[in-house]
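Just the one chain here, the form predicted on its own, laid out as structure tokens.
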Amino acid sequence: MEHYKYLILGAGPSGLACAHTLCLLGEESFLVLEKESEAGGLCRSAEVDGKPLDIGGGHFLDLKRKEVLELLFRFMGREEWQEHRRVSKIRIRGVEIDHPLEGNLWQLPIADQMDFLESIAKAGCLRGEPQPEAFADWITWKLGECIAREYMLPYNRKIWSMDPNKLGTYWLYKLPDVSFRETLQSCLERRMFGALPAHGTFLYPKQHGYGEVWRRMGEALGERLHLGEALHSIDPEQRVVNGRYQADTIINSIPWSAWTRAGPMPDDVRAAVGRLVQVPIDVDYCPDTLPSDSHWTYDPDESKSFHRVLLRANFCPGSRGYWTETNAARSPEVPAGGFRHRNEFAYPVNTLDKPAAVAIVRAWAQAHGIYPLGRWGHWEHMNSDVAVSLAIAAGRELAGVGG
């Protein structure tokens, strides 16, 4: 039996992120257990027709976070980054136009515009009525019956591929605040009005995928690295995993899902598990290069099955072709010679009850000396960013170190 004070399952982003914390403050008992041959979770990448592929879906690192850049760049410095401005298009009644919808929508016809417009000025929002619990219903409320109809609710059928009425409205929190003001001046003056999304600007490596800044972190733990140890059997009462690691603590990054299979859990902390849903996304490359300048497009045609497209040659320098991210109950087969990668879990999904299933599982394992950590360890969809920035604190947190 080998013992450590910390035993990290997965290495991710977030899993990587805590371990190297730990490291630089002088910690030296942890290991890291991955089940793939390399470190990187979702944000592997792969060589495809030639070039780099995301095989995990977009991922790009955000600027905003000082101290994600400051890890990260101990990896990979910061002259190996290509700083891109966001260029990020909605395909929506037969054209393209940037992203977000309510601020660039002088970029439609004006007999479109209006119809927006006119929609937006009636949202229940801003008319006083009271806030809906139904997710569709609090769409529409909040953005107009346009941009429901004819954007969010196609594109959240096709991206979760469930009725929408099964979501909470607990997380959209995240979504922007439409102002009929803003909108109505942007479409006047022909400008985006309002904030800019998440990665209004970004990095994206110049020379590799965004899986090589992961990759070399992972490689850089050295044997404090496990890969193609996947989680076989647990137990949680001594922290035992696989028979044969013991730990103090045991951070947790990996779907709970995979704990149920492994070993004893008390009948309601299965049953809450069992309660939290993902949806498998299904990545496939195509060669052509779409003429266009997007980074990646949303498309909320119910027709097509993908519900992204990211041009890969404009962000990945002397690259062609393109992505595209597709639920994988919408999947159709895959071309001969074609290339699919499947990711079975890539997205939590907020149904309704998740908060409260989420609470019983964390619960029991704070009680167990578990601790949950990033994507899957919150069941909560967070950028990259994100996920190291959390990761950050809770390395901090648990070597005992304040700020």
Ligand SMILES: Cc1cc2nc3c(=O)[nH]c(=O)nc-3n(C[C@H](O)[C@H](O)[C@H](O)COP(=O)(O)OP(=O)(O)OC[C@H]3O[C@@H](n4cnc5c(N)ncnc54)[C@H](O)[C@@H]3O)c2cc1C
Second form
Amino acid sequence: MEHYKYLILGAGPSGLACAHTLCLLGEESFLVLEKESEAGGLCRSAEVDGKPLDIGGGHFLDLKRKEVLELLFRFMGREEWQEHRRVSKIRIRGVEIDHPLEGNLWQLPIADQMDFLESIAKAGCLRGEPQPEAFADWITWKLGECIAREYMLPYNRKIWSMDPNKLGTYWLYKLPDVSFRETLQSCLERRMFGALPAHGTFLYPKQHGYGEVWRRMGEALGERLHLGEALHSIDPEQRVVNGRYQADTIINSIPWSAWTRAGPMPDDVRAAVGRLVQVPIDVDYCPDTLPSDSHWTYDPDESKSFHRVLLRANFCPGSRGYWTETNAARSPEVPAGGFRHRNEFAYPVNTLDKPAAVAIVRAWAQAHGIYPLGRWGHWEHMNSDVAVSLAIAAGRELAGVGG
Ligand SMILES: Cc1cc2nc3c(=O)[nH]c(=O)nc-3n(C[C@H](O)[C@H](O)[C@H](O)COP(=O)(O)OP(=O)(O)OC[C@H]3O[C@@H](n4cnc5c(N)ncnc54)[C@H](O)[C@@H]3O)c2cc1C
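Form predicted in complex with the named molecule structure, per the form predicted on its own context:
Every component of the complex follows; first up is the chain already shown.
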């Protein structure tokens, strides 16, 4: 039996950032287990048609978090990244306009602007109506009927491939308020209003895909990272993994469903894990170069299977083509010779009872010296910069470093 102070499950951004934080703090007794043959998780890239393609979907690094940039630049210096000003679009009523929709309605023909303005003016939240419980009603109440019916509801049906009313509304605080007054002013003055969305500016590697920085972080761990070693058995009481590694603390960044197959768990915890839902996403490559300056485009049209198009040629120098992101339940056959990567665990879904299920799992984990981390430990949507920031904080907390 090998003994470690920390055993980290998963070498995605969370596991890697936590491991390197421990390392930087002088901690040597840890091991990372990763089931794939390469580190990086959803942020990995592969070479497709001669250039990098992000197999977990389009990935861009937000510049907001200083501690994250400091850590990542140790492995891929600032000079290896290109800063981009975000250009993202939405296809609506047969045309492409800038994202966010509510801030750029002025780009539509006048008659269409009038439809959207009228429906925003009638939105329940602006008329003091009580906040509804169900997701679809909530969206309509918040954004008005047109934005709900033509964008938010079809887009959510596509990405989740489920009845939107099975989703909770507890995560929608992120949606910006839509002001009738500001929307009208923006249409009259023909300019965008509102704050820049996330990734207003972002970094993308000049020569590589987004996966390169994580690959290097994995490589730098040397023998402390075991690639190609999935969790297959666990004794949560003794914290013994795969019959071979015993740890004081297990740091878990892999989906909890892998645990239910690997070892014992109380019935209520097993049932709570069973209620956690995730969405698989297919990334499909097409070599055609689209005539748009967009980095990516959202498409709510339900007659198309994909929900987002990533225009690789606009952020990956010297490349051509684009890739699409599609909920696997909606995916068409892959064309002969085509490239597809399926991500079984792509999006954790914010179902109605997710917070209660996560609370049960976390309480059990904490009582057993198991530390939940990252997208799957918390079953929470988070961008990689947030995942890294939380993992740095976790590493510091575990190593007993304050601040
Ligand atoms: C379509 C899409 C687009 C995104 N766009 C962006 C973006 O533009 N910018 C951004 O910053 N973030 C983006 N994200 C979010 C980003 O992917 C996540 O924040 C990040 O990957 C979370 O890291 P993680 O380590 O927590 O999880 P993951 O990356 O999922 O890593 C988990 C790791 O655990 C491993 N694992 C799983 N099961 C086992 C097992 N049984 N045994 C051992 N190992 C196992 C996996 O192989 C994986 O390496 C996007 C996500 C998606 C799905």
